[in-house]
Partner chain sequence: MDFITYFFACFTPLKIALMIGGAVGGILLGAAPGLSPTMAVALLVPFTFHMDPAEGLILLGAVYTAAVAGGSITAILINIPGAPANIATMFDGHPMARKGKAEKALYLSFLSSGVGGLFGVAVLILFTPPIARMAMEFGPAELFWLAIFGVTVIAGLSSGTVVKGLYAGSFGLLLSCIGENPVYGVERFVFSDMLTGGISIIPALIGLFAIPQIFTLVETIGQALEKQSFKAQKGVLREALGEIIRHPRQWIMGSVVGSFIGAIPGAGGQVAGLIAYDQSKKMSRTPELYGTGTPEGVISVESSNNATVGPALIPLLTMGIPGSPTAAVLLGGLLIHGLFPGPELFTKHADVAYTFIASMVVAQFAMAIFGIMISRYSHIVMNIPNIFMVAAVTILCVYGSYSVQNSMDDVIIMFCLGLCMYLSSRNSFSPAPVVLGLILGPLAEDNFSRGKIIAQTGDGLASYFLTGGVNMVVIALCAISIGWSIYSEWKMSRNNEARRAQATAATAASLSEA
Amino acid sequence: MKKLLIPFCLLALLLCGMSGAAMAAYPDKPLSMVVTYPPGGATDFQARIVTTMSSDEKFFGQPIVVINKPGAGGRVGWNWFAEKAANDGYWLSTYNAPHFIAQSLVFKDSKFTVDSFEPIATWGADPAVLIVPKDSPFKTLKDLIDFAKANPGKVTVNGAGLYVGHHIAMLQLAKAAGIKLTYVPEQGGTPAMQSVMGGKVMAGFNNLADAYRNRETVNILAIADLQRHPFIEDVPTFMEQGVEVDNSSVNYRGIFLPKGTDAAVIAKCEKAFLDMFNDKKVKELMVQSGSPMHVLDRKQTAELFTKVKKNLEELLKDIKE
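Where the form is predicted in complex with its partner chain, the structure of this chain alone:
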């Protein structure tokens, strides 16, 4: 036995060395990134913008190919990614918080939880804003709250779907102001915007990016974040107006990897993505398309997930009743 020990140790060292060398060669073929929404949507084109530069040697030296796997608000793609994606470092996925966390809590047969993934970085934060049609009788947030107090349940507020940021924002607003609102889930951000524009609902929560682009036809009453946003300087936050709505409903977008991916790979990805997100050209393209950026690294992203999960568990308890 002893005679074999030394060669065995040498072999083991050699193998470690080789894998170290292999890691240095990562990536040696294109990477695949799963986007869990249809092509043309906000997450899709933002993902394409932030990864356009990845072939540059400074970042990955290999292109990142976007693979759309839409369905069930993102759940189809995340189910697949948690179960079937290889954790060799060549498969990445975009994430949308609070969407995936809310879904993992609400849908018991989801194949993923917050812990099924290794967060890498975040590129964007799209806060929810409260919008009303241009000719609405509600000129400020207070008007809406007063009307809702006088007519409980009569105010219709829409959003891009169930258990997405907009829904969370509505729940927080209702709880904080002590009013009863009726939520109308739509088929996505653009149909929701359309309904508000056409006056089919009295108000709605939508993405800052879309509301900003349509500011001619809708009025923005408040922003659900901790501070005002440079795109819309004169819109106050909920908190400024005395309503306790924080930034739990902000739609964060970023990248994660399957659980069990090698630590060296994770580190390399984190560095490359942070560099890409902070690149001048990427920032320019994002601003050009009206998409707000907010870069977080791995540790911050993981903390974000924990915080959002805690908030959601509390808020969603209220829905169940």
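C-alpha atoms forming the largest set that superposes within 1.5 Å between two forms make up the rigid core. Model, not experiment: these values are computed from the prediction. Numbering follows the first chain given and starts at 1. First, how it differs from the form predicted on its own.
Comparing the chain between these two forms, the hinge between the two rigid parts falls at Asn251, out of Phe81, Val235, Asn251, Leu31. Treated as two rigid parts, the chain shows its smaller part rotated by 20° relative to the larger one between these two forms, based on C-alpha superpositions.
Form predicted in complex with its partner chain done; form predicted on its own now:
Here you get just the chain by itself.
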């Protein structure tokens, strides 16, 4: 029996050594990152900015390839990621909260919950804003509310999908102002913005970043946050205008991995992403594109998920259609 113990011990040591060597080499090929919205929207272009330096040896030393899997306000991509993405460290996904958390609570066909993924890091927080076409008769929030009161259901308001932050902000507005609005879910922020600019809907909720980039063609009537934002300092919050719409719809964006990913991979990813998010060049590019940054580490991101879920469980109980 003693003679048999030696080979087993050697095998165990060899396997540990191989595991350590493999971890030291990670990643040794490009990584794939699922973005659950179409190309060109705020999540997509921000994801490309914050990972643009991933090939640098001080980060991953490998490129991160974006794979767009849009549909159902992000649910198509997150369903795929929860069920099919390998947990080998080479598959990442962007997250949007409250979007994925609200959808996990509302839709029976959601294949994920808040516990289905490993939070890694957060790069930004993008408030929802209420926008109208440049030639809209609604010059103020009050104009829109007054018309909606006189014409129940006539005001069409779009957003990036069902139970994304935009939809939540619209539900809050309707409840707070005592009006009936008709919500039009789109397949992401980009088509939603295009529908507003083209006059296909009367108003829309969209990301501050997208509205900021298109401010020559849309007017921003209000911001769904607790305070004004430096990118659009002239735009008042809903609360400043007497309408109780808070910051529950603020769109937090970041990275998560599949559940069960190796702890050493998670640690390496967290450090690399935090270093990239805090890189001077990345920050400059984000500011130039009107993209608000709000960097959180893994622990803070997990705490954010818990807080958002608790808030949504109360909020959606009162306002969901």
